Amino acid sequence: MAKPKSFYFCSECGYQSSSWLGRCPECGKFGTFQEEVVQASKTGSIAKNKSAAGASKPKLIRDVTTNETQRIPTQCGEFDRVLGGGIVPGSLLLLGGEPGIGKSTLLLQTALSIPERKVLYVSGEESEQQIKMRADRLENNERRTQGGELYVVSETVTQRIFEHVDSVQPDLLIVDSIQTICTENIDSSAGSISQIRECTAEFQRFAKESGVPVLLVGHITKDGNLAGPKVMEHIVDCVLQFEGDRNYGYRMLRSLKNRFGSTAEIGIFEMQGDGLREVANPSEFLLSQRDENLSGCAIAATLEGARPMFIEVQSLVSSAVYGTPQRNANGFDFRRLSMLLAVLEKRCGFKLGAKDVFLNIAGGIRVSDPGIDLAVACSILSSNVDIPISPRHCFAAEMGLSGEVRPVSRVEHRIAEADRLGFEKIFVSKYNARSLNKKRFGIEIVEVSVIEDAFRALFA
């Protein structure tokens, strides 16, 4: 019996060392080192590589032929457009999130609604009557099943994943989640550094020799990244991260990492009691519908990506009861909230050192655009001076230190939105209105150099 073999992992890079060491020398991190006992058996990894490079032979780049590859659409616009139209055969998909945001019933409701193919579902967390008792709670549920096939399996290890893989012959193969996946060659436990690195690395040859894609399921750690090594983030080809706030129900899907598409789109979705229902208009959510004008509110024009989107930006100036004022921001950089009330002290001559300053972005999103400065601004003084803002007045630019109003990227895009929804007037920079015709919109466009400008087209 061969002797077990220990090594050290670094938990955030996945460096390995034969012996402990105090600072990682691949990331630079301390403290990281954990031991894991490893035992690779004959048939690892290592000669799978060797054989695989011996079929192969190095081309001329001008002698590589490409073809246009069809994706595999998911009947899901949203999460269509976060992966750029659709799910590229061949492909290794990432998938993370906090444990209940909706990650298993999102690629559930997928795979249920992915016409004409065979999908095998594993799942190394639940049963089959599990998966089958929450397929019944989505949404018509008969109906997606009519186009295709799903196969559902409970199984922790690669091999035997793969001998089910072979009798099915899928279109696409789902597994949740990697954390509870092991594989045979390595000795440690399902979902440490090693095993997890090992079962993606075997689930990408089989994926990129197949041609079948994988979609893998991961876990996030307490500050909201992937757990697992670093190196598993550069292996896959796309990384998804599903986000929400549970109190409001709505869910964001995010591209980190796309080799086939871009990074810059998000899909919107609701969670509901039978599934998860497509947003296609987000400001239907972040816009709170109010019959009363109040002191405070603002509508911010910002960007998710190349996706326009219209928020409530909400404030409350009071003074200060307790001595020492307040700050306190809810889904906004609290140190630009910090820089935006010094310039409103030093360039408006407003006195909001001894009072006590709150905001909020309404529909529980964190916003870091920095188009959303403007609306921020005009919602302090608003509570300030407690005089209301119009519900039809919209705001899309940035602040510099000095007071002026600067311009935004795709100012042309807020635009147009806004007078899709039906906004009256919308206060930009006027360097973002010498390059714009403003024949082409219905709505007035309000052209501010500095903050003083917005304050007297306002409050005057």
Second form
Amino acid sequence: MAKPKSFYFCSECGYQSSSWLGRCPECGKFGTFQEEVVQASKTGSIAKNKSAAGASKPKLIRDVTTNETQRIPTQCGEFDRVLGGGIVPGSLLLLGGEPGIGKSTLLLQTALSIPERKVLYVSGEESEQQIKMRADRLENNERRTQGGELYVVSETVTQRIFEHVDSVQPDLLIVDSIQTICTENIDSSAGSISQIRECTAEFQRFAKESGVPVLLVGHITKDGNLAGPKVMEHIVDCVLQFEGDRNYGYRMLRSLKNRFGSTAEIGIFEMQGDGLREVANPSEFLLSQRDENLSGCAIAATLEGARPMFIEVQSLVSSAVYGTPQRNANGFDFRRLSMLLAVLEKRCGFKLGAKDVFLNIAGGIRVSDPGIDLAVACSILSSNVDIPISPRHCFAAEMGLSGEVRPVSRVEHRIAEADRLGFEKIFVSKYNARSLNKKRFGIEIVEVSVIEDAFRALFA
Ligand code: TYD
Ligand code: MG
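Let's compare: the form predicted on its own is above, so bring in the form predicted in complex with thymidine-5'-diphosphate.
Next comes the full complex, and the chain you just saw is listed first.
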């Protein structure tokens, strides 16, 4: 028997080295190297790789047939939207998210409702009884259609998972979670970098050879990266992230990488007592209900992927009690907030430098669309002068460093949605408004070119 070999792996990026290193030459992080005993068996991955390479032959691209039409629809509109229209046969998907966010619930719910398909759900975390208890909870979910056959098994060794696959012959394999699975080909413990890497590669080989799509669950670390090496993200075809604030019921499914669709789409769900409900009209929950006019609130007409979303921005500006003013941003980039404050200070002449500024995006979501800038700036100004902005006004523009109000993408889309939701005025950049056919819309379109224009229009 060969002597066990140990290697050192960077826990950030998966870089492999035969000796311990203080700093990873690949990603530059310090103190991330961990020792792992790696023992490849004779029938291990290398031998398999060779045989697989021998079996395939180069083909003319026009002779290659695609199975695009055979995507497996999941019966969950939001999930399908993010995937780009269903699960592609032979693909390897990774669903990441913080513990307790609802990954297992989403997958079990999906597995239960896929019609006319056999699904094998392998859990390394829960027993069959626990899975059944969860399924019973979801049973009452009236949106669930009658699904196909679902097989469940509690298993952690890949070789045995493939035996179960042979006996069940599923159309879709779900593995919850990759961190609890190990392969017999390697001698280190489950969840270690070499195990995750090898198991992911085994599932990929299986998916490509059999055409059965595999959905893996992965945990993410405190700083938001997928636990385990980045190499996993390179191997898989599609990386989905399930995120949300645990204090709120809303969850967003984003795709960070998708070889078969756009990464711009997001899916929105609400966690309820009997599972996840799809939210088709996100603006309904992002606009908080308020009757009174309160200062510091402004509504942004943002776009996530192809979908318009109306989001309420709230801010509070008050005199700093301590020498150093406090700044806090929930759901908005902190550095961007500092930049907007600097612009407002310079252009509008407010001494915001001596004030505490707190910013909150309602609903506990994160917005990446820069079109929210103008709403953020106006909500800060509103709180500062303590004059409310009408809840029937909304904003869609980006801000530049010199206080100019810049155009946003697909402005017609946002205006049409604002019109549909019954807003009275929408503030957009002058450069956006040029090419618009304003007669098409019933809503009043206010054109602004610099932030002072918006300030005068709202508070003068
Ligand atoms: P879970 O899917 O176990 O999370 P993950 O697999 O990502 O770790 O979801 C856990 C949370 O969801 C748990 O705190 C309870 C809540 N939940 C509901 O609110 N309603 C439900 O119907 C279910 C099944 C879970
Ligand atoms: Mg889970």
